[in-house]
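As structure tokens, one chain now follows by itself in the form predicted alone.
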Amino acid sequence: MNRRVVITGIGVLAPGGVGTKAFWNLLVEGRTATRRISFFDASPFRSQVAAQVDFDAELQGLTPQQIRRMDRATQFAVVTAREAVADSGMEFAELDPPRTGVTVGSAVGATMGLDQEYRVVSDGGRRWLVDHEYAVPHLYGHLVPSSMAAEVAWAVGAEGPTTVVSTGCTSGLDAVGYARDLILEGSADVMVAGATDAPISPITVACFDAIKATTPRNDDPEHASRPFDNNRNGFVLGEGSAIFVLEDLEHARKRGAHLFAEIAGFASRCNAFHMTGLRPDGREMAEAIRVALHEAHMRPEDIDYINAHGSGTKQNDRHETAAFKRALGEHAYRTPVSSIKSMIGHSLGAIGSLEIAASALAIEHGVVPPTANLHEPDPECDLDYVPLIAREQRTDTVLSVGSGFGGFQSAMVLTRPERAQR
């Protein structure tokens, strides 16, 4: 069976606004959602800034029982899945449940819930032997990341392949790529796929402080995230979720669905080199790009825009700049590149799916989001990084990439729906 996979529904919760429309408006306006952390007293930490989602679970339609049962990241996933399903216009009740699946990506699972509950059962860390009787009844669901995918499956009535993909900061790309593969191989007709993370907790902040990966620019949080800028000094932690409805192209055509983009190619590689370090030549990311382009039957010259990982660390920015040059050759110098992390921070496992959403919307609206806060480019990052202001241009094909601790490198090629209809 010669299948092709398209995105027909998008749901987003991101810093700066709730819903896909608010997310896109923030990006094209070049606004930043990075602020001082308000969830807890961050004053003891080196980095005290983050990009938080203004999220009210009750206003988003979750019941008190669901709120009690689910960690914040799981709540994000369920709310964005509902938005994606509504956006798709598909009647899920009419689908064959065993042919409908779910994949959810997450790097750190129920971090906030586990952090909060540990403080309770340990009496603020004073007790080495914790008292489990003080824990919430659903603590086991926080410990087992599969509960995220299960909650989404219950919400949409999916009884097909259901799993969590956790590959660090490439989880959002890899979860969608895996869902695409399940449709391509015929294991499912429809997949609800994406990623979620809500990691803004003391333990996460402390971990990134320890390796000095996050920015200490606490006096100017709005301008703290500076991918590709010569004055950058670390990334800004974020949170959020993006979930999509994916379906076989013929299935979407038959029901007259709106097509945001085709997922034409996907590949993932590992550098087998270092837990947090990256080789400067970008070889593994370049290989992932090459394979994704091959799957999509495209040449480097077909790429109109690159949605970069662009974390705002010198190591990563220079690594992926080298990868783009290695994979695309001279065309890399003619291709606009930007990082939305400059505006919404780095939400770890969720960011790859948020970047897929931005890529699909760039195709939909013919606008390339900017790289905010890019005033003085790093001389070693000498590509067109679309500084400060969004750029209107017809965009038929987008390359979105991700890089994660553990050496993971992923690349996805998304194309305009008209190409999928040929």
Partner chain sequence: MSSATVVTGIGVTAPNGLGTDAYWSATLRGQSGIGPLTRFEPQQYPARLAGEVSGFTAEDYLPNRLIPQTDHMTRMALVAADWALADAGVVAEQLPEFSMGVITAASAGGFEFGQRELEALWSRGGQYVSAYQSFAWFYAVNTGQISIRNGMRGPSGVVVSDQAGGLDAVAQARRQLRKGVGLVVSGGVDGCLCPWGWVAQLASGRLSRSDDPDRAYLPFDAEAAGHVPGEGGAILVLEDAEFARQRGAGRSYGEIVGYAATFDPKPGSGRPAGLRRAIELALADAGIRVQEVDAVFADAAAVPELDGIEAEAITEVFRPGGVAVTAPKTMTGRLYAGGGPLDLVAALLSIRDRVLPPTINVTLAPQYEIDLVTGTPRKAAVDVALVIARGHGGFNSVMVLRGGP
The other form holds:
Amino acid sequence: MNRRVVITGIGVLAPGGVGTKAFWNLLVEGRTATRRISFFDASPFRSQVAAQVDFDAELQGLTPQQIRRMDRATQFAVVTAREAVADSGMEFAELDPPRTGVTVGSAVGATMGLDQEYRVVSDGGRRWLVDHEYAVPHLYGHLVPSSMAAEVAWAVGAEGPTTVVSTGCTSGLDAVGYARDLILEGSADVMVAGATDAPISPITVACFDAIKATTPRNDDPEHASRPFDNNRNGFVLGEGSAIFVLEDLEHARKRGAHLFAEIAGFASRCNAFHMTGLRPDGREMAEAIRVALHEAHMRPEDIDYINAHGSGTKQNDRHETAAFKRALGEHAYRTPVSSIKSMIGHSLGAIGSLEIAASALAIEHGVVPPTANLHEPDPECDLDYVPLIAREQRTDTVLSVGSGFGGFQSAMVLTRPERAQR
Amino acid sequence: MSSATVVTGIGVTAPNGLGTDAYWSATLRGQSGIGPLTRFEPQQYPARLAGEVSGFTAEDYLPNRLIPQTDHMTRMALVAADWALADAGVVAEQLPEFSMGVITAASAGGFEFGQRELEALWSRGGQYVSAYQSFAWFYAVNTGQISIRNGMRGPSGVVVSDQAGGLDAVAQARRQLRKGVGLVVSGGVDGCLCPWGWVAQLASGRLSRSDDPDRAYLPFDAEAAGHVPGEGGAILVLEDAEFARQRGAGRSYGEIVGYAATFDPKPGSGRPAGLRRAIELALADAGIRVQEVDAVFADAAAVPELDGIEAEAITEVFRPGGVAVTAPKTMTGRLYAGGGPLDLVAALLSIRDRVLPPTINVTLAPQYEIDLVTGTPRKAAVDVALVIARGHGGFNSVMVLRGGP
Amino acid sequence: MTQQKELTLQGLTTILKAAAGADEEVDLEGDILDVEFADLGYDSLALMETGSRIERQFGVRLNEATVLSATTPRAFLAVVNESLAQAA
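Switching conditions: you have the form predicted alone, so give me the form predicted together with the partner chain.
After this comes the whole thing, all chains and molecules, with the earlier chain placed first.
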């Protein structure tokens, strides 16, 4: 029983435009969606820039009750899950509920809702013994983010294995990797899987301020996210969601589905080093890449493009550059590497899935998205980071990597589906 | 390569006992850890009882440097992991670092830590938010801290599926062992007994409002009216049986032989609940027949509708009265992500000691046709046990355990 | 807000302990002025938390880059006290 897992539907909500098409256009045009934060008055904070999604829940078809009970990140997930199912060409009636599962990745859950509701029940932080009389009825759903997976399951009619995967900033890769495992082992034929986060809230901004992880480049928000650039000084917070329909290859073939990409390999490792720090040698990420390639039965030379974590902190950019060299050897120097965070910011748990979407679309369209704002490379980052302008290039195999607080290092190999049919 | 997943180490922080032996002897005595909340003044709230872990002083067990950067539940998780590894006789430095992983379940993260930082933010300003907030409250914190403390660099992960999550984490650990990892530290230790967490839990509408610790949490009882939340849980060391043998591990507590997870249909759809299917799939995964199962450790929601669904599923699969059913969590309260793993521990120790712990304080309501172990422990040769854990919203997870060879 | 002119070594260790705890292997009361923070058991997060507590307690702004480049208590105190002197 040699099962293989393919992506047959993509749903995206990203900064800079609603839907998968707008997302891809932004990336290939090298435009940035990083702006001054408008959700709240960010002026007291060190970092005041973010990449926000232009999102109208009602326009996206959510009911008033759904809007009331769901955190923004959950709303994103439900909208992109529906879009992914529609994109897969599958009618909802075709889904066999018990054989369909859901995995939603999220680093910070309903942070935005929790931040807002806390202010109310605590009377602006004045009461330690917060007042339950002011609590909204859906507060439990904010407390435990598994509500995100529940809402998606209800929206698509899934009754198979359902969970949230929350491994910080690798959640988006890990959730898809987890869902893939469920299909490979036969626990499901279809998984609606991906990730969401909507962290642009005062508590998140403040906690990244406290460790100076986000950029203070407040006077130039459009150019604030600068992975691999010598003048970078921290990441730019983002938000968004990407959810996929993953299917067993045979299941997809039988119904004549369009195949975007095969998820040919996946692995994650942990650096066991520091909750926020990275070892400069990139060992654990390199090991994750090595195992993911092994699972995919591929060699380093098979990689046509690397979709990097590229958060735009000095520590990260050097860490993963070292990891690519360690895992791919000389081939690292010949492989285009780019970070879409330069354009849509870093949406924590969601970004890994947005990067999978970009990787699948790179295969589909034969275009590698650029790294925006890269004018003067960090001398210690000496690979080909595709500065400023997208590159047309036949792309059969993509390596997408992520790195997160807690020490998580993940790597996924996506490949052109015809290749999968050998 | 062996495909058996064995449990070689256990670490427990439970409301009725700190450490495996204290927990188990209290559980067999029918001694409850449920009592009035002491962590904060609960008088103004409609629910005032909890299963607090008493006598836990983190400073006695952990480096001082870890204290300012950790929530209470993370400290308990780190200590439970230490105990589990010691119990398994694992010296992490002596094993290949990529052969060991950490996969835990979470529900609300370090919520008490988070409340302090939210308070700092909104009462004093952003510059008062701790440098540790960025990870101390997030859901992945226990996995990250346990991996760092023990130098474990293999596949790691975190799942969140409310109270079902603890079993899902152990199942994910088994998946990784089957892929060739040697050892995974798994399970869950949880808790958010702070005012902000309490108010959020109250919103579920499922907390018992009783002030009588003996009448507050009564699953399968005619007076069932919600549960008492608790804190704590269990961390397990899971190993590939061959890896355990090669490193010279001692006895194992037993083997994880089956697992399945399902999700309930959307309320109002008219479709059947998913629990029965999860039980059947887990048994099929284990290759174990219904009549081979000696005991069921119930989820025991203590919400009449949910008790009804669970009793019905058990009865449909095992026939009325066809299997012993128990809920030792009546002595701890519901521990969210920690609940499933603690039930796995109870099941493994039942197998070891040939005795089933009781469901305390409960008089079985006549409509449930299950053989509930009430009052005192029951002597029983338990070889195969099935553990049920359900999460708010419709998560059903079921795990099957068998005694070691 | 306490307006103090100078942060002493003892003041610094008190704040360090409150911010980030103390490594059991290290005697913070000893002669540590020129010992690297790394050898005292403190990482960059500990120093950032310490810096932010000093800012709040003394009502000053510390230069981020110079604070992070101070790798010993002596260098750290120099940065803080220079900022305090400028603010006075």
